[in-house]
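The data below hold one chain only, encoded as structure tokens and taken in the form predicted alone.
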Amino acid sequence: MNLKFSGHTALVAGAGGGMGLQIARDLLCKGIHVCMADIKPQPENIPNGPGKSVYVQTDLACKTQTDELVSVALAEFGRIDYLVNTLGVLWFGKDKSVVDIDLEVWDEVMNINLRSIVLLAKAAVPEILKCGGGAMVHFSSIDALSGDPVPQDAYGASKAALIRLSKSMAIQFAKNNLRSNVILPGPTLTPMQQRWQDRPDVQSEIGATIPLGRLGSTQDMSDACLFLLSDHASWITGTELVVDGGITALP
């Protein structure tokens, strides 16, 4: 399918690497403008074109940063079409059961896995809004939909608000053609997730255990972003896609 897009300008958040990377790069090669952001320093494996990027790096969960990064978006690109919200973190070890987590710790997750998206939402959506609406994606996980015997309940709390907070923004915002959607990866082999890395023999075991017999990939991630965001999307809001191999389906 070739996707097609009424919008000019991307924002996209968690951009320093791992999926919102991917999606920068995707978007840029179908001549959308990006505006990349992370706290982390830019990477070198930026496209050229045919989209135009800008990158800001800068901490998402700090309102004065996040406004800074939204007028830097504006003075390059005159507009803000579609809003992408990759950032997150995933704290093993630290992250644990909330009879056992350090409050700091969980204090940190939810400013960054939350409310960052809350920042952003607050600065661009009014931008959006003047371009005559547009689209937001948001990334939460399939963590947020069931417990776990080996809890993260920082992250799995966060990731379940973003997808009631995703559900009122487009019920909030469908009359002024903003759409807003969730997509909830599987076990996905990014950054965050260091721990498979160079471990192929951990890859395959995860792997096997995945009714579509492999992990997840950064492209297949961006793939279902690009089709949520492009105009082909445009009957679609307040939902979520789910993205892993099949894991949600089984009994």
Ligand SMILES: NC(=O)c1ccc[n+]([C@@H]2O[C@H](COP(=O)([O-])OP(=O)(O)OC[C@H]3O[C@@H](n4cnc5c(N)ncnc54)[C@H](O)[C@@H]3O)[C@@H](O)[C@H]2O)c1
The other form holds:
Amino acid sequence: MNLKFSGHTALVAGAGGGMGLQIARDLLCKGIHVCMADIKPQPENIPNGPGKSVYVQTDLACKTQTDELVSVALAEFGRIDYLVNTLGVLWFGKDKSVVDIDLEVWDEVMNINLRSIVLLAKAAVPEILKCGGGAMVHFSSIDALSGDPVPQDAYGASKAALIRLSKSMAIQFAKNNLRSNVILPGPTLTPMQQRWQDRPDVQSEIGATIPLGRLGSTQDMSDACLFLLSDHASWITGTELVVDGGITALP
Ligand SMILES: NC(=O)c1ccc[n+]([C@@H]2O[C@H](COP(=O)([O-])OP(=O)(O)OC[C@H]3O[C@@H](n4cnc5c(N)ncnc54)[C@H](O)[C@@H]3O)[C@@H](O)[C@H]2O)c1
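Counterpart to the form predicted alone, namely the form predicted together with this ligand:
Let us now look at the entire complex, which starts with that chain.
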């Protein structure tokens, strides 16, 4: 589908990661200017356009830095139409059952996965409203929907809270033409899942348990995200798009 976008500029949080970088690249290729933000240094393979980009290395769990980021986006491009929140952490080994987890780890995961979204909304939403509205897409996880025998309770709880927060923002700002939706990815090959990177055997093993027969790709997630940002989704707000190859439809 040749997607149409009324907006001109996007802020992509987590743009140094697997999904965020793919989304930023795809938006740039569609001619949208992108302010890319991540705690990681700038990746090498950012396309030269047709959209313009600026990359900000920043800690988005920190309010002064999210405020500064939005100032940079406005200074570079004069407006913000789209906010994409892909940043997040999943800490294998440290994030565990609620009865065993170190409370500092719990707080840190909540700060990065949830409070950062609050900080970004506080700074960016008023600017999107000044532009007459736009769209937000937040990345949760299918992990938000069910319990797990190998629990990562801070991650799951933060991702579940994100769904509710998005619905609330969708209702608050619908009258201002600002949409808010959530993508729930299934297992996807990105730096977050580094443990599978050089393990084609494990990738096939997991793929075989997924109805559509493979792990997700960053392109699968970017395609879903760009659709939700685009004008083709202009009557979609406050909802969740599960992109998981059919995992959650299994009995
Ligand atoms: N990969 C998967 O299997 C999977 C599955 C379900 C949901 N998700 C979710 O999708 C989103 C994108 O994940 P991904 O797979 O691309 O992971 P990723 O690790 O490649 O990208 C996440 C990015 O967030 C950045 N980040 C973390 N803390 C930050 C901070 N304080 N400030 C700024 N940036 C920070 C990281 O540096 C990283 O580049 C995440 O929210 C993740 O929880 C991923």
